[in-house]
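As a starting point, one isolated chain is supplied in structure tokens, in the form predicted alone.
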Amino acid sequence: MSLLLERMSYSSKDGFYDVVIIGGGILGVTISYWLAQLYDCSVALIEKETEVAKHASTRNTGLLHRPFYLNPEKKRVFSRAAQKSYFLWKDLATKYNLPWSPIGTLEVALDDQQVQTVNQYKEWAIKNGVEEDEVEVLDSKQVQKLEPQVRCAGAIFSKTDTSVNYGEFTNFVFEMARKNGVKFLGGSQVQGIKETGENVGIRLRGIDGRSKEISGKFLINAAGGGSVDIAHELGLAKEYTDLHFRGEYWIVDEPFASKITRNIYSVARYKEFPFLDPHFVIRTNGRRQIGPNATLVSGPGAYKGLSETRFQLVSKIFERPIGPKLKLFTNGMFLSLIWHEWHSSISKKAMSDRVKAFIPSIDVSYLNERGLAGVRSSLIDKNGFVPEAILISGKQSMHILNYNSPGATGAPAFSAYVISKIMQEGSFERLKKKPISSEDQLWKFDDASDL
């Protein structure tokens, strides 16, 4: 890559923009929407696929989480973004008739220690702004009355957790952004980035194999699983690297599937690692599925097998910094969990056995088709897995790293928060603000960005 960068002229002959956004997922799209609403400026949205929302923004559980399980002090920004964005998404779905199914979620405790956890969740929910009547702590008998197939020591019932289609949400907001002037550079793979004077130059390769160069005054890196690599290209975030974990699901067949009418989650046992205990999830189309596991793979697009390409696997193993990975891969607990996650990837019986811990009547015979897999990219440093999203400012750029669950839930407010941070740093002072009437606003920026 370095030789390529040396050869790049960045003449801007193919296009110049005030702001360039890399990443056509739910975060990049909502950022582009806010920019197009607030400023009279040129905005380019770069996406390697020919459409938006083709990866994590669609390949997820499709659940809009209320922030009952987020520590309001340690995860303040995420919890506030989730709380504010619930109402933003609800307004959008109601006004434009998008899928919205308030099924609710039971997060179950399997022992007395986890019962203490769900009691803590109730306190967190109230501190995060959730109304008291929206969450309820239940004992085992109350849970069984609501969901006869579920067995547990207790649970928290988040009544307004909602099943949605984030792919549809993203595409709707994208069309609003495009109507406001955002230019979509789809089918464009980033090949290199370099700061040149007062601009940022970007080399792109199209799906036809041809290269072109664009440049912009400011770059926003919202590339999800590729965001760390892009930050590294500009000499930033060198202390961080990432690991990628594929979450896999099995579709639950009838007649058993419809016996459960709410989303069922279980309290995570290993919170220092990104290994999610399995869920029973109901999609907006009514389809039920169980999962995910967290299978270690080489990259954000490895939806099958270990790697998209052999080179990618080798590159991931030896990329720098190596220290954080070596520390993890000499951790016996981590290695043991990696093996168990792989086992549940290979064996659907292993997956069903994990779910039997709280739905004992589920049987492997009900699992005959795999669901849609997704990949979560987790940031690591010398201390292990980084728990929060991180914003890193460059000379002419902002980089959003480790933006994970409940990322889709909180995207409208978090993206507004990102824009407000860039504003505070003075990087948008030269841009001309638009006069905005209430009729022009899908959402109100000042309310959304106040996290």
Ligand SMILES: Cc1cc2nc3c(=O)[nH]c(=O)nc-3n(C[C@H](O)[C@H](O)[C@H](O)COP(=O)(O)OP(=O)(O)OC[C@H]3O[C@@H](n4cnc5c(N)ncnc54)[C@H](O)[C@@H]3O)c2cc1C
The other form holds:
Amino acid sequence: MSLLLERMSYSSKDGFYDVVIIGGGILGVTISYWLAQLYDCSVALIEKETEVAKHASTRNTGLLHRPFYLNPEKKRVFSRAAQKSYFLWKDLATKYNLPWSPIGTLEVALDDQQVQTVNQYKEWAIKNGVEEDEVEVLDSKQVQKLEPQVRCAGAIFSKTDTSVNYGEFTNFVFEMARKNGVKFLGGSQVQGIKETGENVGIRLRGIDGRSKEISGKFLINAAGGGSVDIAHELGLAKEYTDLHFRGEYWIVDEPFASKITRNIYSVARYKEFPFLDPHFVIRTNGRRQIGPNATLVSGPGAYKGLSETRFQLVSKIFERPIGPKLKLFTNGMFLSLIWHEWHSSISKKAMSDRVKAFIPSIDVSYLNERGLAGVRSSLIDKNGFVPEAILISGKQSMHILNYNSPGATGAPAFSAYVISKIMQEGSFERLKKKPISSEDQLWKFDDASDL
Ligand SMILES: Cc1cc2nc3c(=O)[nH]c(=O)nc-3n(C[C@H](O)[C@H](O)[C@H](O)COP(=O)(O)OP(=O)(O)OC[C@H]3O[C@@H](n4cnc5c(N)ncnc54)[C@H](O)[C@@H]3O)c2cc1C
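Alternative state: the form predicted together with the named molecule, after the form predicted alone:
In what comes next, the whole complex appears, and the chain from above leads the way.
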């Protein structure tokens, strides 16, 4: 990449934009929506695929999480983004008749210690703004009455957790942004970037293999699993690296599948690692699936296979900067969890055994079709996994790293928050504000951005 950069002139031949966004996922798309609503300016949305939402923003569990399990102090921004965005997504789904299935989630405790955790979740839910009647702590008998297939020591029932289709949401918001003037540069992979003092120069490679250059006044990096590499290109975030974990799903066959009518999650056992036991989830089309696990893979597009990517995986593990990964790869617990997750990738039975811990009647013979796998990219520094999304400012750029679950839930408010941060830093001062006309505004910026 850097050799290419040497030869780049960065004089804009094909296009110049006030703001360039990299990443046509739910985050980049909602950022583009807000910018087009707020400013009379040119905005380009760069995406390596020819359509938006081809990666994590479609390849996920599809749950709109109410923020009962998010610590209101330690995960303040994410919990507030989830709480605000619930109403924003609900308005969108209601107004345009998009899939919205408020079936609720039971998050089950498997022992007495986890019962204490679900009690704490109820307190967190209320602190995060969830209404009293939306969450209830249940004992094992009450859970069994609601869901006869489920066994546990107790649970929290989040009644307004909602199954949605984030790919559809993203596409819908994208069309609104496009109508408002956002230019989509699809099929364009970012190959090199340079901040030049005045502008940011970006070299793109199209799907036909040809290169072109564009430039902008300001760059927003919302490239999901590619965002750390892009920040590194500009000499930023050097203390961070990332690892990629593929989440795999299995569809549960009927007639067993329909015996369960709510999403079933179990309380996370290893809070410092991104490994949850697979859940039982109901998609908006009514299909039930279990997953995801968290198999270590070589990159954000590694949706299949293990053996053919072994070499890339080893290269990824030893890729610089190596420092942040050292602590993890000398941690016995982490290595054992990685092995455990790999095992449940290779063995369907291992996957179903993990779910048997709370749905004992599930059987491996009910799992005959794979669901759509997705890849989570987790940020790592010298202390291990970074718990929340982080924003890093460059001279003419803003980088959003580690934008993970419940990132799809919180996207409309989180993206407004990102824009408000850039405004506070003064980088949009020269952009002309649009007059506010409330009738074509689906979402209100001032309220959404106040996290
Ligand atoms: C298995 C799984 C389950 C999940 N379940 C849920 C859930 O139930 N609820 C929830 O709220 N959240 C969930 N999440 C999290 C949520 O899906 C993500 O937080 C969210 O989709 C991230 O959006 P994004 O726009 O940042 O990333 P993405 O959707 O990955 O978009 C980034 C885009 O950047 C593009 N890009 C990258 N590099 C380049 C480059 N060099 N040039 C051009 N384009 C580039 C990519 O092609 C991609 O389209 C889940 C995630 C996974 C993986």
